[in-house]
Structures are given as C-alpha cells and as structure tokens.
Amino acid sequence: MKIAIAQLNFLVGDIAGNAAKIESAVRQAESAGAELLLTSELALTGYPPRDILLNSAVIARQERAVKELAGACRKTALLLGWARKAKAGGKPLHNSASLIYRGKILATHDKILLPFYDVFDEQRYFEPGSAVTLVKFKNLRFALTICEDIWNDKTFWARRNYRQNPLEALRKIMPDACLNISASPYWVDKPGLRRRMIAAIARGYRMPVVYANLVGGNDELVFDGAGMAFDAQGRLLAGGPMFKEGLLYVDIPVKKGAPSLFSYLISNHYSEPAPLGNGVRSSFVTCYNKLWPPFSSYQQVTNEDLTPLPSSVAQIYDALVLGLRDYVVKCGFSRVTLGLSGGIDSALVAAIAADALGPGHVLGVSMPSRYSSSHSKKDAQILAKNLGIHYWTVLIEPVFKAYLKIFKKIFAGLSANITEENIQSRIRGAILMAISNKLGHMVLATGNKSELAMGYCTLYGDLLGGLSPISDLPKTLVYQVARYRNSISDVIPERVFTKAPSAELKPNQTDQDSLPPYDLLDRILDSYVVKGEDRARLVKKFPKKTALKVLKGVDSSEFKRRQAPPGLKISHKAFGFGRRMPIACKIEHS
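Quick one: this chain alone, in the form predicted on its own?
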C-alpha cells in the first residue's frame, strides 16, 4: 500500500483554510496513487490551539469540515488529526485521529498520553483515550497513535513522564505497521533524538513505523516537519525535508511478514520566499499563499540519496527563518523594522529577517547618540548594504537633549546613572514604534537570551517589539549562528565579530562592565535555566561569586521578561510560556 505523509503548514484556528489545504494534499496524493494520507496532529485546528478549543463555534466548524473531507476522500483515505467532542463526565474534548474514507469515519483513536510539561498543556482541554486503536484497511492492520503516545517506551527512556506505555499493546495486537501523527515542536538536537526513538520502536516491536509531523511556526514554537518511515529492523528508509512543506510517500507490502518500505519524496517548491507585493501590509491570504506555494511534482529517492540531518547550528538558523516568516505573515504583516546598532545581535536578526521575508521587506534603522562609535555606525551601514535591506539613519541627540532639559529640575542634585542610559534606549523604541504605526511594519526586538536572563535590557526600549527572534539564543550561540550565516554569504562585517559587545549608552561602555564574561555566563545559565540545577551544584561547578550573581539576576528579572515580546524557542527550556515563574516571590536557594 502506498501511503502519503503530509507535512503541511497550518494557521491556528483557520478551520476552512486548513481543511482546504488538507483536501488539496488528498488530491495530490490521489494523483500519485496513494491509498492513504496522514496529516499531522490537530491538523484542522492547527497546533497548539490553546483556548481556541473553548470556542464552541470552532468545534462545530471542525465537525462540518470532517464530514466534508470524508466525502472528498473517494480514492484516498485520510488519517485526520482534529479535536472531537468527548462524552459527558470528563474534559470536553479528545485529541483524536480519525481514519475517514468515502463519506465515513472508519475508526478513531483518542490520544492516550497528554503532555503537561514545558510548553504543553493538553490536560487542560482533553480527556485521554484508553488504548491504541487497531484498524484494518485494504488488507493491512494499522495501529493508530498520536505524538506523545510513542514517547514513553521503557526500553528507550531511562526516566519516563507517565506510568502507562501505550506501545505495550502492540505486542498483543501485532499490527502490520504503526502510524503516528504528531505536532512535535523543534528544539536543538530533537530531530536526531526523534529519529533514534522511532527507529528503536520499529526495531523493538518488529514493525514498520510511519510518522507524520507538523511544519511551520506558530507563535513561539517552530515545527520542523521531517516526516519519516522505518522498516521493521529500525532502518530509516525515507525522511522528509526539515522546515519545508511537502509530501513523503512510502509503500507498505500487503503480504504480512515482509515489512520493507520503499520511499518517494515530493520535490519541494519552497526555496526563496516569493515577493509579497507593493503594499506596506498585504492581507494574510495573499502573503501566506505566496510564501507557501502548493507542491505538485515528485521524484523517487533511494537510500543512497538520504543525507544526514543538518548540523545543529544550521538547523537553528533554518528554524529561526521559518519561525520569523510565519509569525510575521500569520499575524498579517509583510514588512519588519529593527534597530541596527552595529552589533552582532541586530546583525543576526537583520540577516534572518532578510532571508525570511526578502531584503525589500526589511528596514534597518540606525539611531546613533553622542556615545555611538564611528565603527558601529559604519558597520550598520555596511551590513544593510550587504543584505540589500532598506536603511535609514535617525539622529536621537536632539530628542535626548530635550529629555535632559525636561528632567533638569526634577533630577536636580542627582548624578547621571542608568536613568539617562535607559532614556536613550526608550527614545529608540519610540522611533521604531512610530515607524511601525505609520508604515505598518512589525518591529523586531534584537535581544539575546543572556541579556534577557540577567535583565540587561530596557523596558519600553530595546525590549519592545512584536517578536524577539533570538531571545532563546545565548550570546555565545549568537556568534556561532552568525558565523554559519556568513558561511552562506559574507554579509556581517568581520569587525562585528571581533569587537567587544557594548550598548554604547555611556563613554567606553562594554557589556562586561555589568555582566560576567559571556562564555562563563552562558554556561551558568544553561545549568540553571535549562537543566534546572540548584545553588549547591552551581557553586561547585562555577566561581561562587559569579554563580550567585547570575542566580540573583535571573530570579529578579522575571518582571521584565513577562513584558517582553514573544521569542522563538530553540532550546530545551526557553523563557516564556514554557517557564512559568511567579513575578512576586522569594526563591530560597539552599
């Protein structure tokens, strides 16, 4: 049986648009001779739908869409991810996968393991299923599972999140293959882990596993796609592209006991983003359709054609490009504005934006003050020219002088301090927001994870914006990712990599006046924020005084992070809704 694996980019809440995209994939799967098409988890609502699921009208539209899609599946069956109503007595919905064909729902599986950690909160909405669903279709017996259902096998995980392992049922029901539909978000090194885990399941349970995953950016989360198929020996026979829409085809032999798979891969039309039109703000539909054109032709792929996963740094860059593009476009914008300081952070954000939206849709604004160095102004100009983005210079000195005059009496007798530094940052923020209001651009913040962790940022200044693309990148990783971007084409001036980082808000200022050296700071942050290590362990691993300074900086800056724009998650633990810390609290570090 030829099976099509769809990795499609959905808009959360757009039931009609998502259903139309699924139906288009069904038509293309039919033309390729596929008898079954797999979507991703919660394909109709998009993932994560969050409290959209509490809207009864959305649920009703879903039910109508399922009926319409079932009627459209005349030659190719569809394994569809959606949120269906549950019976009374528990949570109102199930996270479900329904096999639909020729106007009917042949079988439905309700997700058993509902994740509740980090960015996941499915227990808020869904009632869990009770068992793996087995369905017979075209002489093959398929086990239906959804995402987390296969992420708790005791033979793979040393520590598990749940007592129940749904896969244990496979030893009794002995399906011909296991189908899994997922919305598994990307973070660094996860694609490799996912491959190893699914290979172990296929090998351990002696059955092929066919896996479909969501692709695209939805708010802070980026989904990498990378659908795949393994044979019963755990060998990867086909892998879909990362961060791109497409269809992957695999053949499951009808004869039981011969579970070899042969793969075909849709050639992807997605390469460079298409122009978004001449208007400063195009409609969502226009932007979205041009950025994600339909896919059509396919080519055969053999084992020899399969390449290893890209390096972690390459993956991160591609994830940031996709995440920025989707966030901007799905929010209804087509152009962005950011401040160009001449430093590494704004340089990297500008490069990501240019690659995501096209250089003509990016405006870089240099806003020098009395403390801005000549080399920073020059580096910002060179960067803009290399990227081909629009570039403006707006002098903030007249505005800064006016502010100082306003506060002359109020601050009489008080020496200059961080207040005057922050005024400059807030002037720049006001300028960028004025451009946003007038021209319809989204403002991009350029702060990194190291700064955000320590509160080394200004509320209503450099912290403002619609999106903070690199807020989950520690400073040391910013340099690595920027080097990777320069390996594609040399756009960031070399001096940006070698000069000491500085906010340039006072004479001869450097970041290390206020922060520990970034290589040390980032290692402490990884131990505390990402790995969750406690004070006792930190002061053994790192210099005690520095470790305690970092602990205090992180804990006392939560109020700033709560007011920061959303950022793109690329680490195991990012600031944002996956790290739910109180603001008013006292943390005892014993």
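For comparison with the form predicted on its own, kindly provide the form predicted together with a further copy of the same chain.
A lone chain is what you will see next.
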C-alpha cells in the first residue's frame, strides 16, 4: 500500500478553497497510486481557526465540504482533519480525523488531549474524545490519533499536564500502524524533538507511525510540515522537507493475510507543489491577490538528505521567510515597505522580505534625522542595492522641526527628554503608514525580542506595522541569523555587524546606554521569559542588579507589547498570544 502524506498550506476559514486544495491532492495521490492520503489537523478550517469555530455557518459549510470530499475519494481514501459538531451538553465541537472513502465516513477519531498552554486554546472549543479510534482499511488495522494525542507518552518524553496517555491502550491492540495528523507549530529545534519522539514511540510500541503536519504561516504561527513515517523499529522511512508544500509518498507492501507488523520499502519521494494541478494553484493565486512567489530557494529533497535536519539558524531563517510571505499574501497584500536604519535589525528584515516576496516587492525607506550617522545612511543604501529592493530616502527634519516648534510652545521651560526622541520614531512610522495607505504596501516593523522585552521601542513609532517578523529573535540571534543569510549571499554590509547598535535619536546614543550588554541581557531574558524561571533563580544565575533591572523592564512594558504588531513565533515562548499577562498589575516575585 502506498500512503501519501500531505503538507498543504491552507488559508484559515476558507473552507471552499481548502477543500479544493485537498481534492486536488486526492487526485494527485490517486494518479500516483496511493491508497490513503493523510491531511493535517483541522485541514478544512486551517489552523488555528480560533473563534471562527463559533460561527455556525462555517461549521455547516465544513459539513458540506466533508460530504463532497467523501464523494470525490473514489480510489484513494482520505484521513481528513476537521471540526465536527459534538453532542449537546458539552463543548460545541470535536477536533476530529475522519477516514472517508467512496462517499462514506468509515471511522472518526476525536482528539483526546487538547492543548491549552502557550498559544493553544483548544479547550475553548472542543469536547475531548475518550480513546484512540481503530479502523480496518484494506486489511490493515490503523490507529487514528491527532497531534497532542501522542505527546504524553513516557517512552521518550511526556507533558505533565494530562493524566491520560491515549497510546497506552495500543500496547495490547498492536495496530498495523498508527496514523497521526497534526498542526504542530514550529519553534526552533522542535522538528528534531518531534522526530526523535515519534521514532521512540514507533520503537517502543513496535508499530509503524505515519505523521502528517501542516505547512505554512498563519498569523503568529509558522508550521514546518516535515511529514514523516517510521517503521516498527523506529527507523525513518520517509521525511518531508521543512517549510515546503507538497505530497510525500511512502510505499508499503501488503500481503494477503498481512502480519500485524508489516515492513515498509525504504523508498519514497517528495513531489513539488506544481503537480497539485493548475486548478488549485490558480484559485490560490486569485484568492491571495495575484501573488504567490515560487519556493525557488528550496531544492528537491532526496532520500540521502532526509536524516539531518537543517541547522537551527537555517530553520529559523526559512521559518521567517515562509511566515512573512504567508502573512503578507494571506492578508491580501503583495508588497511591503520598511524603514532602513542602517542597523542589523532592519537589514535582516529586508533580506527576509526580499527572499519571501522577491526584491521587486520590497521598498526600503531611509529616513535620516539630524542625529543619523553618515555610515547609517550609507549602509542602508548598500544593503538595498545588494538585495535589489526599491530604495527611497525621506528626510524627516522639516516635520521634526514643525513638532519641535509646537513643543517649544506647549512644553515651555521643560527640558528635552524621551519626548523628542520618540517623536522622530513616530514621524518615521507615520511616513511608512502614508506609503502603506497610498501604495497599498504592508509596513513591516523591524524590532527584535530584546527591545520588545525591555520596552526599548516606541509605541506608534518603530513598533508599528502589519507584521513584526523578527520580534521573537533576541538581538544576539538576529546577528546569527543575519550571518547565516550572508553565508548564502553576501547582502548585509560587514560594518552593520561590527558597529555598536544605536537608535540614533540623540547625539552619541548607543543601546547600551539604556540596556545591559546584549549577550547578558539575552541570557537573562531566555531564563525569565522563555524558561519561565523565577526571581530566586535569576539572581543566582546572573548579576543581581542586572537581573532585577531586566525583570522590572519586562514586567513594566506589557502595555507596549499589547499594542505591538503580530510577530512570528520561532522560540519556545514568544510574546503575544502564548504569553498572557495583565497590564495593570504588580507582579510580586518573592
């Protein structure tokens, strides 16, 4: 039996578009001779659908789509992720995987473990299932599971939040394979963890595991795809690439009277998106505002390449490129604009945008003030030239002067302070928004996680835009990822890496006038924000004064983050939806 594992990129809420894409995948799997196709979790709605799930029309539309797809599955069965209505008296829906074939639903599994931590809200919508569903299809007994269902098994690693391990019952049952459909968002090095965990489960339960995952960016979340299959010895049989759309095939020999543990042929291939059919692609293009740039930076994956995953920085870079592209295009935009300061943050964002959308779709704007150094202007210009993006220079001095005149009058007698610094940042923001309004570009914010953590940024100034692509990268990681990008082609001038970071909002300013050295700051932030360590641990690990300054900086700038643009999550804990802090509060740390 040949199984196809989908890595498809869905638009959240677009049931008809997503169903059409799935149907084209079914067609392709059919013509490739696959007998079963696995979609990702909640494929029809896209993930995360959030409160769209509370719209009854969306749920009804989904039911129609399931029926239509069932009719369309003549030769290839489909394991489809969707949100189905639950019985009255509990939460309204189940997060389900239905095996559909020749007009019928053969079996349905309802997700048992519903994640609720970090960015997840599944207990807001779904009633849990009670046990893994087993289904016999073409003489093979498959166990159906959804994402989190397999993440609480002690074989390798277990979450500490659930009392139940849905896999436990499979020890006795010994299915011929365990199928898992997921929408497992990316964070750095998670794909390696996922592989090792699933391999351990396959080996531990002596059953093959076939795993399908969503690909694409949906708001803050980027999904890496990377479908895979393991044999009962935990050996990798098939591994799809990260951040790439397409179908992954794995061949399985089925004998008459098949043994309960069957072996796979070590043979698979990965197909490019093109064969998904012109229908899909063209409806996609229409829906996404006539722009869906080719994934030209990726190469065909061969078996030999499967085992090693890309390096962490390469993973992150690819995640940011996909996340930026999907956000921009799925919001109906095709062009972006950003301020180029001559610093490393805007340089990296410009490079990501150029790689994601094509340099012709990116406009970099240099907006020097009286405090801007000559090297800043020069470096911005060289970067734009190297990337081949559009480049404008707009002097903010006349507007700045007009504001200063007002301030002189209304703030008579008061000395200059952060006010005069912020206004420069806000003038730049207003100019970028004017470009957005006039030309239909999306503005990209260029701030990093270290700044956002400490509130070292200007609300309605540099913290402005439709998307903040690198807001989950601490400053030290910004440098590393920028280095990685330069290793592909040398686009960011060397001086941008070596000069002292500065906001250049007053004479001779550097970031370290206000912030601890970035290498120390980022380690403290990793401890407090990402690992969630408490004050006692912080003051033990780091210089006390600095640790407490960082703690206070993070706590007191929540109001800025609440109004920040969405950022792309690439760490275990990003600011935004997965970190829900009150604003008007006083956190007592000891």
